[in-house]
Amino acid sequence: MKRKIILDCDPGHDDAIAIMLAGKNPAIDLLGITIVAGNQTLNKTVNNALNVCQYLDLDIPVYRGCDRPMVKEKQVISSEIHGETGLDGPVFEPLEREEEEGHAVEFIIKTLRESEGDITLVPTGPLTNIAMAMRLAPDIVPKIQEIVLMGGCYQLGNVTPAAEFNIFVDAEAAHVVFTSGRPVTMVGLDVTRKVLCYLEVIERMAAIDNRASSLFCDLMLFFNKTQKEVFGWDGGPLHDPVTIASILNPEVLVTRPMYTEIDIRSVQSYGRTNCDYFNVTGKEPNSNVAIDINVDLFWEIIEKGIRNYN
């Protein structure tokens, strides 16, 4: 049976290969792509979105959802990483796609509440439009099987020393995930970073020579360079689609319960998930956080996903 999913994101490369791993996947029904401000503006992340799924000729929904913060006033973007688009490097054919009528938030409680409960959140964004859905439609929580989120870290975050990035945008709409009750799997930085996309994979995935190949390598390329400038590494971390490589197989990562709690008072830790890995507050645990990832697996699942465009 196909795992029914809605991915929640705002691309963003990885977030544009994490669309791309689970767009024409077998194992995998998506049922639609929520967009959210954050890589970039929203604009420009629904932008992002639909010209994915126009070059990979995806016939996915896609649904425009929130702009801003729950409560912060400002927005923040990644234009260092991501660059002036949020998706620099590939260039597209003329847009033609056109984004669903209705709100992203409206989608998830409508979808959620038509189902039978087995429906997998996969956010690998800000957690605004998922929180929003939450608090405008309680009744909804319960119906969520399980809530995959690429977010957070248990050791160093890249925004500030303490945050991840995700987290960080929103970190009240965290809290409210982490706090829902649901099943929560954390796809942090502690993972993530271990899955750096160096040179020669890029040139094994471009020898699969189709039009997803082609867009992986556009899309590694730039992303590999600004991280290169920005954190010294010669190959850019592939955060986003881990969150969809676990649910293909969920041998790629080993995950720990823990107590997290998200940090919404402090000024310098604002962001951070204090993630109780020793258990020392003794708090029955909230999360499944991933503490480690099959590197090879995890390369193998991206090689059949593009495969898949063949």
Second form
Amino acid sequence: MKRKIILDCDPGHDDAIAIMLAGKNPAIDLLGITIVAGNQTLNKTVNNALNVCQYLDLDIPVYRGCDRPMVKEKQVISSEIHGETGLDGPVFEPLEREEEEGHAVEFIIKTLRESEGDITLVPTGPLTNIAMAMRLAPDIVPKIQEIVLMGGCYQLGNVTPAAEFNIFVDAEAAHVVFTSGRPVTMVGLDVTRKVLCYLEVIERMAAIDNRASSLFCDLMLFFNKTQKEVFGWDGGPLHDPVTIASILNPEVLVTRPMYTEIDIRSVQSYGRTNCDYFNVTGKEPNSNVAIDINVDLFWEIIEKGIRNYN
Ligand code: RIB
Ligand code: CA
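Based on the form predicted on its own presented above, generate the structure block for the form predicted together with alpha-D-ribofuranose.
All chains and molecules follow, beginning with the one already shown.
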């Protein structure tokens, strides 16, 4: 039975590889790709998703979503990592693929309402679209089978010492999602920083020698350059595809039930995912937080995903 998912993302190099991994996968029914502003402004993240789908010949609907956070005035993007286009590196053919009519939030609501409650939401960007759907149509919340999101950290942040980018961009939206009552698997920096895409990984994927492998290499060579400049990593952490990998093979992750609360009040720690690792609050866990990853298995899943394009 294929796992039905909606991928909500802000392409973004690692989002692009999450699309690649889910796109032509016999185990996944990718119902739609919904786009949010994040790594770049919305026009750019929409364009990037369309380019990836066109290049990989993925016949999957792409919907434009929210272009700003729910509450915060200041928009935060990540051009220092993803470049001016949000997907610097690859050169695409002229874009002919078009986005769907209608807003991403409406697509999420309609698709969940019409479902049997068997859809997993996979957000890999700021959670604005997901939270707006929950607030606009509370009746859909019980119909969400699970939320497997890339975001947060119970250790070190990346956009501030406290906070991870996806949560920081729209912490209020993250608060809505983590208080929704639905099963949340939080794939945070704590594990994604263990899957660093070193040059030997790029060479391994290049040897597959298909369109997906060449896109993987073009994306990761750029991503590695900026990750080295900003964080000093010798390989870029492949954040977003870990969500898809964990859906394909749950054994790739070790998770721990924790009560997670989003800091939407403070200045210094705004956007912090306060994960109660030792249950000191005594509060009921609302999330399964990833605490470890099988790195070899993850790269096997990535390699298999690229080979799906042979
Ligand atoms: O902090 C990493 C996350 O922020 C990833 O999803 C990356 O694509 C950016 O959106
Ligand atoms: Ca992302």
